[in-house]
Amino acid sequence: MQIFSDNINTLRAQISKWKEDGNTIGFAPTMGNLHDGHLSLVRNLKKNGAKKIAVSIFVNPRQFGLSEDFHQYPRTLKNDMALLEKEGVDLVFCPEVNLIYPSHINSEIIIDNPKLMNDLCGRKRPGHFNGVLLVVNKLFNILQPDIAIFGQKDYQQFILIKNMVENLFIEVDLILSPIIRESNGLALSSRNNYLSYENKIMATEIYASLVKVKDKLDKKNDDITQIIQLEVDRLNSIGFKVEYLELRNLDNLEVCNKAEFEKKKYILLIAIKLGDTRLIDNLIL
């Protein structure tokens, strides 16, 4: 596994090499404190045909608001590492933030997408996507991945990253990844490790409250807002601070309040706080 953090040229030469070598590169950017929902992207490229892996490790500070978690969101490096050397991984890329942000660079290149950046997540951590696309677009410039893959929990990031790749021509394909959970439902997140004992367990009750929206909706009731609404409210009566619980567009994210349920055309997002921690989550139905 090659390991690179400071020089852009010399990871790129060895890009070039493996695709001039005939092998598709597949490229998973990540923030590191990597578990198994990280991992399982790195299975799902080879499983997509990529002969060749590429990790990104690096805690974007663009995407963190002034009170967010910059700070404090956990670094394990050295165990990131042996994860990813043991899955095969062939090319790490976890650079210092003076290399992605250099100094001397006074201008930053802002790639904006208004409405849906400002909806859902948006709502509550301005600049966040923004920060999120900028690093992204850098890091596929660097990289230059024949197929990238990001995870199925992040939904509204992948729509806005695909959304870039289409207005800017990108040549990656994008690939969705599923969520991965504990035995429990809870997705797996980095974030998790923020949780108490008591309010992991209580976490539990985010996607058995996406499931039971959707085993409503499924009777083909269609006052969408009151079955929501309810829910909101119960989540709210036992200890979440609800930001959102919405079914959206599976394409676009648009808002739905009549739905024709047919396979895979819709989606239910959830973000809520619990204590201090922010967690997402959503349900394709």
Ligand code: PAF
Contents of the next structure:
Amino acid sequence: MQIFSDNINTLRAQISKWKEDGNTIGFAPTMGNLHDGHLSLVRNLKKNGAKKIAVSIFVNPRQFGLSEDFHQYPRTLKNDMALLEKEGVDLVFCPEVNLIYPSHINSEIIIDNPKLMNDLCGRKRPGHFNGVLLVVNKLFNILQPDIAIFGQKDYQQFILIKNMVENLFIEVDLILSPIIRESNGLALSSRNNYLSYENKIMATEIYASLVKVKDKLDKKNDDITQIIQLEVDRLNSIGFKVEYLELRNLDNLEVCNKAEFEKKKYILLIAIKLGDTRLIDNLIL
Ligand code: PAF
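I would like to compare: after the form predicted on its own, may I see the structure of the form predicted in complex with this ligand?
Time for the whole complex; same chain goes first.
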């Protein structure tokens, strides 16, 4: 496994060589603190035909708000490397912040997709998705992957990246990788590490709640708003702070149009706070 941290030119030379030799380059961007969810990204890249796998580990400061957990975010590079090596990853890119955001460049670009960016998670995390798109764009430019994979748990992020790729004619195929859950349904996330033992048990309610709403909607009860509101009230009453629980169009995350409910594909998305920890999850209908 080759590790690059400070030299973009040698990294690019390696990727070009692999491409010249006919290899498809698969890329999984991460912020490290890897768990089975991340490892499934690597496995799914292979299943989708990637012959060389590149993973980046970079805790991107631009996607954290001032009051968010950038400094607290778990950094476990040594363990991450061991996991990736075992998984058969070919290349790891783990740059320092000043390589990605050189201080001498003071004319920084902002990538914006205002309507969707300020919706759902963006309502409580202004600037978060600008930071995500900026870093993903930079990473795509550095690594030039043929295929890039992102986890379904961050579905809004995936749709925004898809919009960016289409709008900016970036030559990469995107893959959405299914959510990996603990046996009790809790979606794997590095932020689960912040939860106390009791809260981790309580957090299993999040997925259970999505399944419950989905079942009710499957029964074609037409009052979607009421079903969702009842569930939000229930979650709030047992100690969660629900930021949103919404049914959205799967393709573009537009608000669910009742008239089209039978025809289109939908996704239920939730963001909640449990103590100081913010968790998200979703379920495709
Ligand atoms: O999903 C993540 O872990 C991050 O948002 C990403 C895509 C690696 C960009 O920093």
